[in-house]
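One chain is shown next in structure tokens, namely the form predicted alone.
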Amino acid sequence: MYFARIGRLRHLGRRSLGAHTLLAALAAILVPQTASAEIDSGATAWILTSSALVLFMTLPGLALFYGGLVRTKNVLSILMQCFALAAVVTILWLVFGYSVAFDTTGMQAGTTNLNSFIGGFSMAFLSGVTHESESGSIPTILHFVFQMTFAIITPALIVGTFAERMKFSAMLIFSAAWLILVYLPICHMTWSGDGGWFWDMGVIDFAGGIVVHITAGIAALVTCIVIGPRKGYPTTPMPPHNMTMCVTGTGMLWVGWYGFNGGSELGANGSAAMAVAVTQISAATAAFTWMCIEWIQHKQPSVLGLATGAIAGLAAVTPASGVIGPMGGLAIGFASGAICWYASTAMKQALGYDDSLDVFGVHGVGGFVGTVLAGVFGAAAFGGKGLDGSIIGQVGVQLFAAAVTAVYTAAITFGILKAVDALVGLRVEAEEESTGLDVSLHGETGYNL
């Protein structure tokens, strides 16, 4: 706009306009012009950046992280699933997803009705959303994009639990139905504002411990139990085929998480900066904790342990990142590093389920740990922003919301899986699984050897 105004001024000068016109043109250059008095340009710039960072977490971060962890014959299937979900969820989010999650028509604070659990369709196809529409201090269309990136990564997380054995068609149908029946209601109850069931309870879920990690983690546990273990599990070794790819994806996730948590403030201010700081502290602490546990147990620190620990710390700090201080980030990082390590190793082995890439152990358990501890370290006594009530009361609210989410997610996920199995079948044939999904389902290979 600045250069456009300069060009306009030169053009006016050549036509020898009067002094009043010249002064008006100078004022147009010198006086800042804004599209709206309500929209904050700094906040808008930060959420634009955060939206790119969160999408970068899925494409290519999560795709590479998961892709490196599977066997060579299945790497393309993982990449395909992540990219396909980005496409499908974007379309669903436009058609009605955003509206169902964030439409607040008919909602009233303290009044429990259908609108407390699910939104309406007034914004379907972004009806009524224009260039000038505002959501707080940012454009509504930007809020749509930012929240869309969360909707994309959540079902993509679940992919890791059934890696190497689910039909591609089944994955698409399951993920679409799950987004509609699980993600959208939980998102609405938690984040839509006054009138949302969890919101009115005072539940703390700053960036998705409940909405993203607990829902994805519980769905992962149910899915891997229903579909059954991979052929040969647990007697056949199934090591990651490319740790370099895995670590690259981990780094992308870690950096992208700055937008995931910092962007959830929906502003560019001290709270966003603190969210970024505690995200870094928790990830680093959890990674170091997991590494040390393995070092003590196996006499060698593993790259896989370091990477997995970092993701655990990132998942756990997510719900609390907007209310805790540095000490809270340190405590949540340490707790998640130790507890998620146990859940992904000893507990999984004892119970015998094949959660291929530890989605439940890292995201489900990590999200639960962070959701509960937000009620502790959000207190001013621990350097947090302060709670409306007591620590015990807030922890009770956090536990209740987490438990309701877990039970609801488990029940609906089980129903969706059974319906999809009856419709197209969940699992590939044994021969296709042995050959690998890359060739069997997509007719391609990840590497030309």
Given for the second form:
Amino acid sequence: MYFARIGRLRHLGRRSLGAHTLLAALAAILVPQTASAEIDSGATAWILTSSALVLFMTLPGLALFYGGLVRTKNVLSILMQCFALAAVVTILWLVFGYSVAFDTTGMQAGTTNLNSFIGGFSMAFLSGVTHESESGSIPTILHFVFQMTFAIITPALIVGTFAERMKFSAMLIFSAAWLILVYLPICHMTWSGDGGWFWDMGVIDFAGGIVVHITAGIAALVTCIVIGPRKGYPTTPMPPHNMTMCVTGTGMLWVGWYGFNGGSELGANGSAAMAVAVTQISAATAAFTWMCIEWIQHKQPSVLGLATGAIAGLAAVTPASGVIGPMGGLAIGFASGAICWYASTAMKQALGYDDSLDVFGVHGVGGFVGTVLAGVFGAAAFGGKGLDGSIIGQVGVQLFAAAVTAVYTAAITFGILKAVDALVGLRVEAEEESTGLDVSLHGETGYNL
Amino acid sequence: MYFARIGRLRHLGRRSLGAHTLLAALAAILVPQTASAEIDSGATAWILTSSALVLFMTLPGLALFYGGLVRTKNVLSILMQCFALAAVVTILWLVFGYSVAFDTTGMQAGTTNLNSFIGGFSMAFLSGVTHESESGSIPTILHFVFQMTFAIITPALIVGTFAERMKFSAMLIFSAAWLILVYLPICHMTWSGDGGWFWDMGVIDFAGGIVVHITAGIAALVTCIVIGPRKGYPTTPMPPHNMTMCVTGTGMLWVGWYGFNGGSELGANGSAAMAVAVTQISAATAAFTWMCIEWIQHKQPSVLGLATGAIAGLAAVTPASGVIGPMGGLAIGFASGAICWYASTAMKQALGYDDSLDVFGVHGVGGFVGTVLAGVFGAAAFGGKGLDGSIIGQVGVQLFAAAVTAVYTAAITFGILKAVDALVGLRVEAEEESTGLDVSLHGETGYNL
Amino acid sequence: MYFARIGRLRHLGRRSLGAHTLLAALAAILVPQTASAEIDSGATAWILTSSALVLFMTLPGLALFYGGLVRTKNVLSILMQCFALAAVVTILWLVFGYSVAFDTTGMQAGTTNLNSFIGGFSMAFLSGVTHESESGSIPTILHFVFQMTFAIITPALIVGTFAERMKFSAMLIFSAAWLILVYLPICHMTWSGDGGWFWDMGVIDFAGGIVVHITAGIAALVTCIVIGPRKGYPTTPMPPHNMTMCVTGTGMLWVGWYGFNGGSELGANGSAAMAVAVTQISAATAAFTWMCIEWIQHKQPSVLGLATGAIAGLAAVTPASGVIGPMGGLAIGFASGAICWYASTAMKQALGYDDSLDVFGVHGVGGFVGTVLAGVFGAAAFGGKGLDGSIIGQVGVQLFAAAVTAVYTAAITFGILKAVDALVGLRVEAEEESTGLDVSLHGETGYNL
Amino acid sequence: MRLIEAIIKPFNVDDVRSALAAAGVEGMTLTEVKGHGRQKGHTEIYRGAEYQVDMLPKIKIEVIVEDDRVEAVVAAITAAAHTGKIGDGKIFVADIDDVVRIRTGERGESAI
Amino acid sequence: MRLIEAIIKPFNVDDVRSALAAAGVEGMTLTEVKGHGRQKGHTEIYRGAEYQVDMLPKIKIEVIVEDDRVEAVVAAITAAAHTGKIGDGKIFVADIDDVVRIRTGERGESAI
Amino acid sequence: MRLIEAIIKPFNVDDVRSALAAAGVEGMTLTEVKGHGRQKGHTEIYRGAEYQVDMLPKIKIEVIVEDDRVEAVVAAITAAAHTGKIGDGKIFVADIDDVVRIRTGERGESAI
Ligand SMILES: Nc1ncnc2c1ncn2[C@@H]1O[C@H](COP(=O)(O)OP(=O)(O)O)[C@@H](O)[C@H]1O
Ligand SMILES: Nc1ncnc2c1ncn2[C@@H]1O[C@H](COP(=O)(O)OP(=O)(O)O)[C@@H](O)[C@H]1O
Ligand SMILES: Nc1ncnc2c1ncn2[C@@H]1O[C@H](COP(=O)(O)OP(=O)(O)O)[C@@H](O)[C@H]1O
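For comparison with the form predicted alone, provide the form predicted in complex with its partner chain.
The next block holds the full complex; its first chain is the one shown before.
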């Protein structure tokens, strides 16, 4: 197996060996690898920690962030969906998911073939992977675990769009199919290394702006349109049932994101720390921006606005966090705070779809903003690590990959939804919806205070 | 002081040097140790993190998991018990607990003497341990901290069985005595190294199937029978007062378990990562299995079932996580999901004891399943690291140790309970029980919303 | 840039090279630094983790700890304040905060000049800091991130004193000004290295007894007196609205403190592990002490008492955690449990100020107790790492620094409050206060169950 | 004066409130209650233990009106809360002797 | 028709409900209330500040019945909620003028 | 016997309780309710979606007293709950036929 992210740096190096800022980084990373491909215990410690942090983002971070925003009668359905996805995706990831995403059989730099789009089954059921297998400076099995936590959170993000109305069985089938047909190929094209389609184009997607946020955001938009709005939307008020739960989840997501972006370097070094720093700067700036806009617009800054802004800033900085400097963090934070605010409020209301918890407005739009701006603020002139070519060229590549991903995701998502609808039906009965999914689907109630 | 887990590997090595899969691992681990017994900063970083993760499992993970399941009027009593145990066990661990568990004075491989069962007081009050003391590749003081977090959670697990009716004073005295008389000797026999009774038998208990889960589970069974059912059980409905709290705790336990099992390797390497991988696989599989059984049985999959399944899978994989491969994780997850489901539902109801939060059904039974299956899936044929002898031989050893532990734990627990009952009384007054422990014992109420 | 804490050790070494206990530590730390100032991946992994842990203490740890203690109608205002401070302080820290705190331009050991009190702007906007910059064995950018999490939590601690009545705008302006005028200079004097005023005196403040807890505690005392008591205090009962939330936050603070104190060593080694061990011992002992006092006084031990005791023990051990041994942890835990209990109950009631969530009684008093006792239990005779001079001499230095900090903090805090009051007014309208800040300032309600 | 007390499904509250507003009723008081009637509840299962939940969440709306508006108000509530399914709820009417408006001290019909 | 309103200890709710079922009463409405009577409450102490909690949690059960069933229902409740300790609660009986079943529009006794 | 039902602002509960105690009333029952009257509510905005919250939290106090104490109790409540601002609340008085003390079985005025 070839090791993606370190390959990423090597690959950048190949085309821009003269780039001053990259040389030292390359030296530090490549030399030990050439000398002897040995496990670094510090890197391993940090990626073990990062895996725990990213799992924590879903269990219970995202579950609480989303769960607090729905009405009391549906809170458990959200928690259930997030936890069930953790279970199902883990099993799929073991069975063949990891292999299809990261197997590099048949791939070659510059050659576009079937394996540029999808990996094979050589590592299905972790065949051939033992505790001694190595991938760069960490064990291969750790790469499996770390990437698994990303594969878990991506479909879990989509849950927010069809909250309070989707059948649990439909949710499971949809998510499994979506993981296989959308997540795995996009992940492979972007992260599997030399020979991957997006990879060979030089697309920058450090920790998943395209792979995670654009795929989830676009899928969310399509899904909420296909499944239709919640009964009563938008006339019936549906305020969050527990804002303290939502804010608790926000804190967990924020902290967990240190592992999401900081871990994506797959090492414990200055680049990982810089990724964490820009993550924090973007989150803070976006939160502050969103808060100020609300303050001006409505005279009252809300904690939901602050929290949503933070998540928007975190999502947006994700693709860029490995290549930008502090100023890039500020800029991406500001842009995503403002643009995601617009997308989740005025724009959503104008267009009328019921993206219940704003998955598209926050993750889709935020992921897009960050993917594009990574091509700008990655430039050495803006304090980034330096680009392969010009800013315009890089932005073009970024836009192309984002657009292709969006179109592909939309089409496949639509197809899966139609198939699942035919198979088991997407939506619960009206009676079940007004009773609430907790009692009608899971036979439980959230609170008996 | 001799260093337990690394000794564990060396010990396995001694008897099966030819075992192909072990050699490389041994080389990697033993060589630096022989060359110079130096602290590895990566290992230290990961065990520091793991200590935080395992403490997090109790504070507030387990407290929330249990607290959400009781009735509103008793929620604080659960939180109080978990937090007070953290305080009391820490002090006991310092005073002599760590010494009695891990002191190796007088121990010798193959010799069974008093010190095979219990350590001495040479490290009482951490005497002789400074920040420079080393144990394998981590500081001794870190081994103290990491093991302390295990000593905290074990009696805290038992809390679930006598929830809603035990006196706080009785709980404290019982737990302190139990820690000393049950936990310390079993821990010493299993983990203290050459000369330890179970150790010398070749018992596999990587992260505490016997030491943690079987002891806690059996103690729970005895305790709930001795103290008797809650007033009104089983006719009065006692649904969980806050399922969102319970699920939040589940997420924290799940994530914290990465440190519990992943840290038990006491290193940051491929074995630690494999332990984390199989932990995740077992948790996911058991959760999925439990959910499917419920779905078939009751037409509705519940979030409590999913969560309980995950905990069962986590408990069961614990003893095996350092020796099995991914397939072992799948198998243990499936077995524990199904068997613990049966033990916590049909079997408990048939036998009629009120193990209020299913400590026996989940931890006792799960720990037993995992302890036995470690002897099967540890075999190289099933993708494990390889056994010293045959599967049948190893399973025999595992069964023997589990049975001895169960009988010993049951007897001593029973004795302690009778003594505490004579001393201060085990159970609150009927009036206090119906008022709820929060107000009657602690003078506080959980919520004033 | 000069690197503070490692300098701290070197500096101690300079004056007491004969001190037996220090030599080995110095050897271990200084040698690799002299040989080649290289990043240690294990240290980097642990400080990345510690940064996440300390951020987690504020988001959502402290927010929940405080939020649970106020009345329902104000819970979101607390969460809002903590999260908004995280955003604002991050931005300030980037703009010039880190530079003013840690820039060492113009500093020289033994020379007292302007730069002994305040740093310059050479690192404003992280100018000159890239992912390759190193500070001791970790990247400079990581030092920025780690220290940022301290700068976030310090003003957030103060929030507890003016809870339920301060304007959000006033809170933001006050906190920003306070960070700049109080936190930055005190931090610089104590931690920036040779030439810093407190540093050159040999003041021991390992992880922030003076810099964090005394500054926050004194500021809290002044603020609650200036802003006045809550409407109805002390006759109207104002019991905590959600003790389970408060206890959840306590668990997060406790676990996060492993990073706060354990990370302050800026390495992954025996000293870091010892800092974690004494942190745990002090927390446990203080919690147990507070619980016992309550049990004797009121016949009922409360979970709020246990939790508050733990926080007191954690705050108190903070300045000492890098220099003391286990016995010091026990002693500081016991002293802080008893003294902070007195300060937060009898003393507060006698003096009549409304320090709503006992910031002064717990953090101010605890920080003071620990700062003084660091000078005692740091002595080798008590199992500490050894002092530069006599215990009496060291205690004198500690007292001096604590007193200067208290007086300076009180004066500047008072000035800022008066200015902010003139500018926008400190306090909300009576009507807004009785409606609750959530609805009147943020237009949201905590729960719609 | 009369007290009209309606026990309805939570889902219908907004409609009933609109209907009351249309009928000229401004003042009202709402309470969250649990009700049991002909409507059967549901079963919750926690680790195999079944709980029959037959007290269902309802909203109680209390309105005090002048005697001559009783019929109009009852009709408005009935129309708005009606779905034709079991559990739609009940309306009770009782006599009230006196009403006081605390703010002004007014009493009787003018205080309503 | 009469309204029977019983304020009882939460602990006795299940017994009272069984007794009512045995007495042939199907419909009822429950509310969580807090009550104060002769029963003294308890003290809660938070960081040394004492709060006298003298409003204790109670359950209010409301049942509307035909006039001739009042005595039987009152007797059933009294028997089931009786423990002989202070705080057992009270029963109030009042007149109801009219009842409407929203689902069918029926009125009067047949709507109960 | 009469039922006095007062709907007041949560903020005034303690004053009203003191006034009732001073007036010699010991027994009472409190319920958390939501009320709508002339007092206008507030707006909550979640991600740009505005919710008009016009049902405000109120406390309902129920007191059963002997007929001859009605005026004193009404006066006590009115005085204590009065702030002069919109939303101060209302008091309703109604007839009660019978009272039973469950603990003793006493009935009528002596059971109050
Ligand atoms: N006799 C009664 N006394 C008090 N409340 C009643 C009575 N009958 C019904 N209710 C209330 O009315 C609600 C609806 O009653 P139900 O019999 O389910 O409706 P429907 O008559 O439309 O079938 C119940 O949940 C209960 O709260
Ligand atoms: N005069 C009253 N008006 C309204 N509610 C009352 C009155 N007296 C008692 N109650 C209610 O009845 C409950 C039980 O009353 P209490 O005096 O404690 O019981 P007991 O009469 O059995 O000693 C109280 O908590 C309160 O809710
Ligand atoms: N006609 C009514 N029927 C039932 N409850 C009412 C009625 N009018 C007012 N209320 C209750 O009294 C509360 C106060 O009424 P409001 O009109 O706001 O006060 P004020 O009369 O002092 O201006 C309301 O919130 C509502 O709970």
